[in-house]
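In the block that follows, a single chain appears as structure tokens, in the form predicted alone.
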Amino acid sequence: MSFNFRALALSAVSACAMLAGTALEARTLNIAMTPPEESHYGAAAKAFKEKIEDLSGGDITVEIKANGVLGGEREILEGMQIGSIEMGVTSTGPVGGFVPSTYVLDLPFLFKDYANARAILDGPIGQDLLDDFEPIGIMALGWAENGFRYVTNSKKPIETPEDMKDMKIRTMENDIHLGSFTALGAAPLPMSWNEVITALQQGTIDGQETPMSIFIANRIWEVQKYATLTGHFYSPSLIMMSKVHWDQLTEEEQGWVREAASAGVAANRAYVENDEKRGLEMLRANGMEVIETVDQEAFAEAVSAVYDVFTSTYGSETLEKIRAAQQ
């Protein structure tokens, strides 16, 4: 009898230990991204981690999973949908395939400048787009950013749209981006960022297009010779959480997550601003030839047909709201 009681007690202790371990695991949030931790995405993740751990008194902890260790951006989105990844910071590159309403943000030469882009995304238009994520199993918590995108290549200076002809340029896995570079006469190749540096080293592609923060975080000067400040797309990014894990939080904890996401957005944007300021000097100091002044009107005209394709497929309501907000 005493043996049975002892066995029962040991089983109870084991069960409690298992439950405690489960609770601890549930409160450890992995936040996944493809850039290095020392990047604009890393700045968002670090600020989120600091704020949520402070607000929760350490009950919620965060592990930053950088450098694509949990997969490319599409895999991160899919992981959040099924709950295998708690959180992520991604560009809008593959997002349109999950939330088509966000495709509007990928249109070329849509935003006038950073101030306009941020004001619109922080307002009702941006919130409506964030709300569109919940039905696919993801809570979109805030609009961070990559910044305006520029072109680099290893072949020649790009000064006009004609200079893009037949150039193999890596783009994000995004139909609007592919269509835009096709309209410029380039040969765009969609590719997860995890593969890009190797492809540039091997000559599989001639160039790529990303914001200044990506240039710096990945030391783009080691694999590219020329940079052109086209500013052809403004590239937002998103701080997101799996709805599977969101629904396990109390209302108070959800409030902490939202507050921490806001801190992440602020840190990310400050990092991008600093990279824009120091970027040109860094590129030139490391041997790149930089073309600062380009005829944006010529580039915009060359890709104008992309707008017709977009509106015929997705309509123009949100696009017109964004245009009106910048007048």
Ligand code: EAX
Contents of the next structure:
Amino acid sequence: MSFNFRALALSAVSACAMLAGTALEARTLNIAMTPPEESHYGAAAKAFKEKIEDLSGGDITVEIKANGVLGGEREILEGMQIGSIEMGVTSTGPVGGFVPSTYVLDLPFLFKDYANARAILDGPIGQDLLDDFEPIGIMALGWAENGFRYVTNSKKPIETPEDMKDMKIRTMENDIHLGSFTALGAAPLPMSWNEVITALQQGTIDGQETPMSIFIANRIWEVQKYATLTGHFYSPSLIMMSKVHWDQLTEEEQGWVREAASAGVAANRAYVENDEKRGLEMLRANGMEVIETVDQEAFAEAVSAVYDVFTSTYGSETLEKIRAAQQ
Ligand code: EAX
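The structure above corresponds to the form predicted alone; please provide the structure of the form predicted together with the named molecule.
Full assembly next; the chain just shown is listed first.
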């Protein structure tokens, strides 16, 4: 075990400072999320926590605030903007309302697979989008992952777009997602994740659409009967810090935060890969009827009009860059 000289040095400095009547304050960063801690977002937060506490010799500690205890994803973003929440891990669900350039990532059937999505997000296109957050008071530290989204419901198996007609499907508070499910003929209802399980239990919605990792973390089989592996959206997530708190860090500490965020992304993506491997079996073992072979072209055709709405509202520059990078 390598001896942690930084911790020893810090303790010595702290002791001297205490003796001199002042104390190096240990700082705590709360990191908020809506899923349970035992999830792909929790894996990101735990890896971030371990790395930053090690790098800072315990001078910076992390508290994980899971299960939406600090609010839904929109509230978490607003909290980071004003500094009442230090950090967050959220999907891009409500993000487009804060950083419209990210809406391009929410388009249906945009990415071919996980490798394609990660390659784009880890390159200049992804970095440019991360840079768009600082002007609104949030430091976007890295593109983590929520995963390809699938549909569940409790009314009937969904095999074709027509099967979704008039079905009350919860979507995130995201214009692109709302427009896509409207185009499918469903009756989409936008709401924060914090309200979804109760709405499913009460029957105010018939179904919802989230990635496999959210299914597993929330034991979706307890409230849903059918799943269809449409993969209709690739849902990125983000590890973020309030700029109010970022600006209070030294340059060295900011470097540690970036290093810890990279560790969080790696842990999150490994967790998603494992959930995708084990998820199908878990859903079926817990009584769900799962349709895994889906005519994605039929679904993609049914929602294709949302691309025109998107480009007429937000332009096509970034979309064209993504298409070019996918050649
Ligand atoms: O905790 O709101 C959603 O569907 C997002 O996937 C969120 O990250 C779930």
